[in-house]
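Consider the single chain below, provided in C-alpha cells and representing the form predicted on its own.
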Amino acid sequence: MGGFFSSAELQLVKQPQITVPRCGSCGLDKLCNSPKIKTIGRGKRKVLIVGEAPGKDEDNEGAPFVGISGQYLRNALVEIGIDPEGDCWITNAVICRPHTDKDKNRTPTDKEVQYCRPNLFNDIARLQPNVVIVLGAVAVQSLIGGIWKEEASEAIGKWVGWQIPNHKPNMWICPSWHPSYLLRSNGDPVLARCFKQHLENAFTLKEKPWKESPPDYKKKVKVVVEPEKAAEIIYEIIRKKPKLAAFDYETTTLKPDGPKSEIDCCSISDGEITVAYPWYGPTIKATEEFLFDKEIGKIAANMKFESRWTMKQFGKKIRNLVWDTMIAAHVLDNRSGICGLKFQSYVLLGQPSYDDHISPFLRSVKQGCNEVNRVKEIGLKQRLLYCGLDSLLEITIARIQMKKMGISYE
C-alpha cells in the first residue's frame, strides 16, 4: 500500500540545525594544550574570519591565527587598513588541535569538523557578522557545507573570491585560501596579490546584503496542474512581448533519441511571471508559440538540451534564442565547476539549494543518455515547482551576467 508522500517530498524533509557541539565524539579536546580556543577580537567592521584549526603555535598560546599562517594574515590585512584585533573577530572552523602522534599540524577529518560546526554557527548567531571570510577548504566545508550542501569544499579553487549574499543566516560568504597554502606556494605574487584582493573586496562591504528579508524566488513560481489555466498564463506572457524569458524542460531522459524519451513538463519566467505546468494538452501548443515567437528573446541555462527536445517535439529551430547562462558563466569565470547554475544561484543569489530531494531521481539507474529516470517518481507540484525555480533563476542570473558584461538587451 503506497504513502501518502513520494520519495522526493520525503527527503525534502531535512534535520534542524545542531546547536550543541560534539566535543565529546572527536575527543580533540583531550589531546591538546589549549581546549576549544575562543574567538576572539572586538568586530568594530563585523566581519568574522574564520580559519582551518589550530596548529603547534595556537595551541601553545591558546589563540588563534598566531603561528607563521596567522602572522601572514595580520599582515595582509594591515597592509589595507585593517586592524586584525580590532576590527574583526577570529576564529578556527574546528577549535582544539588536530592530535597527530608525530606532533605534527593535520588537516581535521570530515567528523571533525562536523561535530564543531556548532561552535561556529553559535559564534554567528551571537555575533551577528555582516560579512564571514572563509580562508581554505575545511572552512568551506565548515560554513558553506552546513548552509547549502556538505560536499561544498569538494574543490576550494572554484570558491575562491565570490561574495556570496548568503540568506540564512542574513550575511556575505566570501571565501579565499588559507595563508598556509599561500606559504606553501613559495611567496606566488599572484597568488599573494588576489589573496589580498579577497580581502579588501569583502571589507567593502558595509552592510548585511538583505536590509530585511532575502527573496524568496519559491512564492514566485506559480505551479499550475491545469493545462488549460497554464495555457492561459503562457499567453499572457507572450502578448505582454517581453524581450528577455527563460525556459526550462524536465524530461524522462537525457537526450531525446530513446523510446521512452518525452518532456514531462516545463516552465517560462520573464521575471515577472513565472509558470511551471505539465507537458500536456493545450500547454504543448501555447509553449510551441512561445519557443518560435521572433520578439522575445529565450534565454536557456544549457542551450544545446533545450535546443535538442525542441526539434524533437516541433521539428524546427527555437526562434531568436539569445542566451546560455552556462556558457555566460564560463565566458566571465573559465574556473571549472562553477557553471551550473544551482552553483551561480547561490554564489550570485544566495539561492538556498533546492534540488537535494530531486537530483537522485533525474539520474538514470543505467547508464545512457537515453536512460529512463524516475522523474515521475517525484510529486507532480514539487517537480513543477523545482522546473519553475529553474526558469526563475535562470534570466535573473542571466540579467546579472548580461550586466557584467555591458551587454543589454532590454
Ligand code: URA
Second form
Amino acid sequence: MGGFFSSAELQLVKQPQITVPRCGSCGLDKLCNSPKIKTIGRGKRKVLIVGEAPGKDEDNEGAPFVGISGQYLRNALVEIGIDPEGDCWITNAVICRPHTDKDKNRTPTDKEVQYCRPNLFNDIARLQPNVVIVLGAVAVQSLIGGIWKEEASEAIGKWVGWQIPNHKPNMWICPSWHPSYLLRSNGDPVLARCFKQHLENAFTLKEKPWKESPPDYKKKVKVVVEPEKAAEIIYEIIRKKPKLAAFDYETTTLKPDGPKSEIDCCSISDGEITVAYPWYGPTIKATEEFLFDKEIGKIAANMKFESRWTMKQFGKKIRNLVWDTMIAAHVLDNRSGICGLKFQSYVLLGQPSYDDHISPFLRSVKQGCNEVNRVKEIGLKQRLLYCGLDSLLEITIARIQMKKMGISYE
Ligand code: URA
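Show the same protein again, this time as the form predicted together with uracil (URA) rather than the form predicted on its own.
First the chain shown before, then all remaining chains and molecules of the complex.
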C-alpha cells in the first residue's frame, strides 16, 4: 500500500457511464442504407425488446426486426397474445447494419457494441420501460455488460430465462435467445417452447421491480474494525439464536495449508444484523462460539471452503451447517457458470457488481492453492465491507432458494 489510498480503493472510482454515442468512431452509419435505425412501437405494455443489429432486410426497410428473424419473433409474440408494435418498443443493440459485403450480415464487434450502447441507454431513459427483453448474446452484452459486468456476454446459455430485478435503471431484464438461433435450430420444439415461455413470463411483469428505491445492502453492513466491539455484536447474534445465519471468511490463500495461510477477516449475518470484522483478538473466540452453537443453522457459499478453514483454525467441524448457496443454486438449475454468489446476487436480487475492484486482489499472482493473494493491499474497511456483503447476500439468497424448494428452517 502506498500513499493515502490503497490501489484497490483507487480502482473503486468507476468510469462515468458514457451517454454520448460514438457513431463517428464506429463508422457503420457511413456503410449502410439506413443509418441509425430508430426504435419502433408504441410500448403500451412498457416492454422494450432489444435484438442484435439490423440485417440486410432491416437496412433496406429502415426498421428493426422486419426480416425472417423478425417474423419469427413477431409470430411468437402474436401467439402469446401480444401486439408487437402496439404493446412493445423494438430496437437493437447496434442500430446500423454491420456487414462484410452487400449481402452478408455480420455480428457486431465488441467495440461497435460499446460505441452504440449509449443509444440503448438513452432510449431506456426516454421510454422508461418496466421490462427489457434482451435477445441473444450481443443484446445481453450491450445491456447487462453496461450495467453489471462487461464480460456479461460470455455465454448466453447462462442468462436465458432469468427475470432480473435490475436496480439502476429500475426495470426487469429478461434475457432469451436470439430468434436467428431458434431458426438455425431447425424448429427444435423444446427451444421454441422455452423461447415462448420466456416471452410470456416477461409479459407477466406488470410493474417495475422496485416501488421506491432498491435495497442498499452496503448500508446494512456494520464494518467494525475494533475487535472488542465486533465481538460484542457477534455475542449479540449468538444470544438472539437466529434459526439461520450466514458467515464468510476472506483468507490470504485459497487453501489453509501454506506457511502464509491465514484468515484475514470474517463476517456473520442473520439478515438483520450483519457484522464484518478483522480476524483478531476476541473476535476469534466469539466466532468460535458462533460456529459451534448447536441451535444456529449456518449458511455458507461453497461450504467446503469455510469448513476446511474452520477445521484448520479450530480443529473441529462446524456445527449445524445447513445450507450451501452454491449447491442449492445447482440443485435448482444445473447450468454451468451460474452458482457463484456474485452471479446469483445479480440475477435474483439485482445486486450491482461489487467485486470488480476486489477480485484481482483475491487471486494469487502465482498459480497454486497455497500461494498468497493480495487481500491485505485492499484498505481494511473496504475488505470488511466486501466480506460483510457476501454474508448478507448469502442469507438473502439462501432464503429465496429455500422458498423455491419449499424448505423451511425458520
Ligand atoms: N436481427 C436482429 O437482431 N435485429 C433485427 O432487427 C433483425 C434481425
